[in-house]
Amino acid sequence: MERIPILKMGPFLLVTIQVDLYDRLALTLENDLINMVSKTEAKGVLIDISAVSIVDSFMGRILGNIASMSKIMDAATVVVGMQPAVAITLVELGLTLSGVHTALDVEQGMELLRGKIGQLDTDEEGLYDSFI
């Protein structure tokens, strides 16, 4: 079976989708993609869609869903690379995508990533402070 190479980078994976996506392999990723955001503890997933020309809604479910699964297992996701055919589809069927954060290219996305990381240490200390 066909899988999406999901790689480590830090405290983050990183997933670059290179082919079309079709059920079968998207729901493959989700899967994949959050038992490995359990199995190293990833504080982030960044998902490069940079190659990806066409999306429907079920792909558009499915980096929701991602998102969300994610960020109940305390990981943020950005999502970068995406065309402009592409959001003007997601936005035509109605798909926001919450919780998904966006970038225009991989260099920014870790970035942004490295941003959540840092909030979530400062809203960290802050809760162990109103202990102490």
Contents of the next structure:
Number of protein chains: 2
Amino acid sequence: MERIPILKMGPFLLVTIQVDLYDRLALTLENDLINMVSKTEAKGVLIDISAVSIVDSFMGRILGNIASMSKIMDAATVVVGMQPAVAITLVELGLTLSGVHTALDVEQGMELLRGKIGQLDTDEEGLYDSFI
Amino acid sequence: MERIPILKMGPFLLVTIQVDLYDRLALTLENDLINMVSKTEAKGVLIDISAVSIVDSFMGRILGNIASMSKIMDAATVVVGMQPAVAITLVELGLTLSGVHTALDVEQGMELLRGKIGQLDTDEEGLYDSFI
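Would you mind giving the form predicted in complex with another copy of the chain, to go alongside the form predicted on its own above?
In what comes next, the whole complex appears, and the chain from above leads the way.
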């Protein structure tokens, strides 16, 4: 199984990382994800890493990359389900995942994304109102 | 990574199968899933197998087992994202996944489950009405 499935759920995309991300798999994931964001016009990407117990700087960089790419494509990225040990390791590695939003589980992640979309809508309405 | 994560999404549980299910992993998944159904009072279980390209009779039996166990716990099981080749193989193996509902993708699977819950609600209301 050489690619990680990306599930479309309403305006969001959900990715569950269950296997070790080696170079090619990570690149394929980045590629697939950006294409899906473009194709489905997704407004948010949820990455569940609850099955990840060992993290290294490569994984940290991949998460950062995905967030940056999604942001350019106008989609927010939320990393959910991080194990406490993984958070400790990331900080010890000096990776603070700047630009990546985090939430405890998928539901809270979706809530966060919905809030962001709502906020955007309000901003746009505000912008629209200011035109009238 | 020795267990498959189970994500809670509202009244449903979502499992994405990305790795080959060997004996112990399948048993752990069955166990975790039933415990989660009990703990979260989930009404439905979605199993995404879009990453599964090779299927054998063991996998077919595991899906059937999960569906039967969930049914006893009052939760419906929907298998989503099956690749056409997998469907062909399952039928050739003589496994028609009886008792397992299927849908093309997660969104349609959720729709199906929502319909089932709605139907249950209506049935219960009908039952309730008949008591008055």
